[in-house]
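Let's start with one chain on its own, the form predicted alone, as structure tokens.
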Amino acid sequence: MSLPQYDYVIIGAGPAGMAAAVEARQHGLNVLVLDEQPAVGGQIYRNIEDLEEQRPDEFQKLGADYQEAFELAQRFRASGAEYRPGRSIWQIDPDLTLYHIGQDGGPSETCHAQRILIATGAMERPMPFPGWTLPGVLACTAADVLYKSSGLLPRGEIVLLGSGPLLLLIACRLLDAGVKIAAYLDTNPHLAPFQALPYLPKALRGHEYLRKGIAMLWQMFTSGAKVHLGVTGLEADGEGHLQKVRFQQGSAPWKELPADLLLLHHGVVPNIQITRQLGCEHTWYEKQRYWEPVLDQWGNTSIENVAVAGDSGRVCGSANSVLTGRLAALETARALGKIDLAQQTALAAPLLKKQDQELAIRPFLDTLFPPRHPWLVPKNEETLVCRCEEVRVREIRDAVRLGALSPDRVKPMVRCGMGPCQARMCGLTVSEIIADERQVSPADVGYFRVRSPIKPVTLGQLTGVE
């Protein structure tokens, strides 16, 4: 029995695979869009057209970016691309042979396409501190997942920790909904806005961002919640779960805040599980600490016609995403034919010309959010790392010292990365501790080696692999 074939499959269906699908259409070529979630939008979009059926008032409250989102949603449901919600990718064969699952437990399915554009988005960086697995300890993300779900706020003692954009957003936004913050517990180190300073005449190209940003953090120091800046040190405590936090500002002596719900936030990282398990090139990139795909202007990987776009090939926001989206489109439809290469560059003008625009901030925003080293080396050699495995800093740097320098060589002595999340949550944390221990940078010692499946599956859905 033949595969079902497709010009372009897209996996992923926030901004960045809805806008390639939308341009990739208006070419002719055939499309399938797989996607995990229920619903088009992707994280920063979830839910997006019942919210604005089903709940119009907090639709607005959203801001304009959300409409556009919904005209861009609206768009894609009319393009004519297939698209399947629920489905995760477990594999992908060198061949471009897809084998994905859906949420129902049904058996697995498989087809083949030309060429692949990979729109999986962002995820938040893990942030291990002793008692970050008790209940009621989260990340900043979930809370909003609840809100645009089901419209469910938060109540009792909330205290946010972290920094970054993203939480000075999730903040504001439960602020607007009535919800009172507690405490603000800031990471960011005092000297990363003088370190940014050089980035600020380029990022006023960006003004709407900054005049937002500015707006958030009055917002946010003026609620009434009690605002500590520097935080060094974090435990949460309690008895099944979270009762209180105890933190710490440098040398300070430790302080102690009750708290029924601890929301968290250390930036977000590129999802890489896809470009890893189909051996595209990666490189590390310092400033964020993270690991990304290789890519060209159009998205293209190393490996032939896989393509990447959106956050999960560097971390750059929603306007951005779209736009890699469909540049990524006009690329393929010049791949296949279905426009020539004069054609490609007139249509791709006006987008790389809106890119960068959008892209004057980033060096700006990178460097006044760094991502801080007691949060990417935890100080506590008890603390957890591998939550599947519960695994141990301790654990970890012991294997070191036994001469494990890689995250594929510590893996077989003590099992980090070896459960269902298959080091999804742990695998940046357990490079940093090797690089750590071993005095060298993350770049030198790699990452693990990520092999299918890449999402858990059973052997019943395998059986309907043809």
Given for the second form:
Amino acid sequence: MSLPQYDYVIIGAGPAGMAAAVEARQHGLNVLVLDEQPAVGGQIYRNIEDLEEQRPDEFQKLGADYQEAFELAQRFRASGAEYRPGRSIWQIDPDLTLYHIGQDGGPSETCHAQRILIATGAMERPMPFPGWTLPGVLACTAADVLYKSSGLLPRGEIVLLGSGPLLLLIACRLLDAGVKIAAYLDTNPHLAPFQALPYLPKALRGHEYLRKGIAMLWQMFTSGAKVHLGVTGLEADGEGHLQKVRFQQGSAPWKELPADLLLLHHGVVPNIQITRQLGCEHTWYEKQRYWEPVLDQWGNTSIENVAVAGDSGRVCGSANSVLTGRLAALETARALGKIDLAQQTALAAPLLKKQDQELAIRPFLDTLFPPRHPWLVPKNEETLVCRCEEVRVREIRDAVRLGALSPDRVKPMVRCGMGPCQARMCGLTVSEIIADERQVSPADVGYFRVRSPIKPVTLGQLTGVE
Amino acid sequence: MFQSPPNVAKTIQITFEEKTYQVAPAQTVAAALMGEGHLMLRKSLVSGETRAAFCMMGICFDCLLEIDGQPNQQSCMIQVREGMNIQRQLKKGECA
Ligand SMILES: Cc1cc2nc3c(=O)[nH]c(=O)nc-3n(C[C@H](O)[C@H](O)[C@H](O)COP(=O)(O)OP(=O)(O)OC[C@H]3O[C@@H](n4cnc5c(N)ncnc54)[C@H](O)[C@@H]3O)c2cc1C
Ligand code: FES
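Structure of the form predicted in complex with the partner chain, given the form predicted alone:
Then the entire complex follows, led off by the chain already shown.
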């Protein structure tokens, strides 16, 4: 059977993937876009088309960048790119054959691409502490998704924990929607603002972001929520679901708060599941303590004809995701002979200039909100690290003491990373714990080997796959 | 824990644990159930502790449900459909 052939297969219909598809279509490429979500928009612009149509008031409130993203979604729809929602990529072969299944249990299908763009975005950094598996404890972006996709708003005693611009943004969005936040537990170290100061002059070039940030801080501090700074310890507790949280600031005595909902955030990290499965080269980004694929300015990875755009390359926000998506598409147009190098250079110049402006604030933000202990390596040894197989900090440390010096060695001994999430929720923490136990950097410890299938596939779904 | 918005057209009927619900379209199963007050979705594989959707973006696999007879479906990724029949997975070790 001959496989469907495409010039360009793009994985992800977020800002990066949509922008790349539009650009690629302008140069006459034959494009397929696959995304496991039921609708376009990626994480930030979830459900954007339906939101604009069904809830125009809320859509307006979300701001000008949502209007822009809506227009991008419309251009994407009109671009002539083939778009298949609800399809999860579970394997890519070195010859660029892609395998994808239907989210609704539909059968696996296969296609072949000349070039591939991975635009799978970012995901929340795991933030383990005792009780983080209780119903009622959610990633803060989950609350954002519930709001954008269904208009659901949290109610009851709402506590936020963590640090970073996204937590603040989501908190303010909830406040704008009329939600009362009981407490905001900030985990950022007091020293971070001083360490970030040297990057301030450059960051001033992105002053619009700075202005927004200050406005959000002001809104949070004056909202009536109790703000606790420098939180270094947390425990969530309750019978079957969350009822209270206990927290500590430095060496001060623990305090307790009633809580119905606890929203967590410790920054987002690139989703590298596919680049890992393919065997692309990755490097450790020390400032934000995550792995990222090694890329050139066009997003090319170490594997020929495979590129990355958007936050799955490095977390730099949605505006930069659009730019990296377009740059990657220009590279593909050139590589497949649709434009020449001179045309590519000319078309890329304004994008690169904009990108320079867009990225000006990043060193400041990345230093202002450092991922930190004990949220990287939980102090309490009984904390669950692997939510699927329920593996604790203690078990991982014990395995290291017995000589398992890397995640792949620890894995068969304690089963962490063997559950359905395939280490998405524990991978970074496992590397951090091993590194801590060995007193080396996670860069020396490495990460789990990511194997296909990167999404669970049933035998039934495989019928017909050659 | 979560409050559904007033004035949305609830045009889709689903069945969850033998009870029927009218819910809004264009949302995922996990979101629809949370809107109906169902936070706890399953029991964990190993210890049997209660779990609920955590990430809402297909990462954590804590939202697994049996949908129309198919076990281990990521309910945060699947849109509600008319007549959908949804069950919790409560036995230990029931997960893939
Ligand atoms: C839940 C969430 C909410 C966020 N909200 C905001 C916000 O409100 N404001 C803000 O400034 N930033 C937000 N961010 C950060 C934001 O993700 C980025 O700045 C921006 O969305 C990145 O765009 P992207 O195109 O790189 O990826 P994304 O927008 O994340 O899009 C990636 C797409 O790839 C798809 N995908 C992933 N893996 C697969 C696979 N194996 N098979 C098929 N498809 C796949 C996903 O379904 C997704 O639609 C959020 C991040 C997350 C994780
Ligand atoms: S809630 Fe995390 S995978 Fe569905």
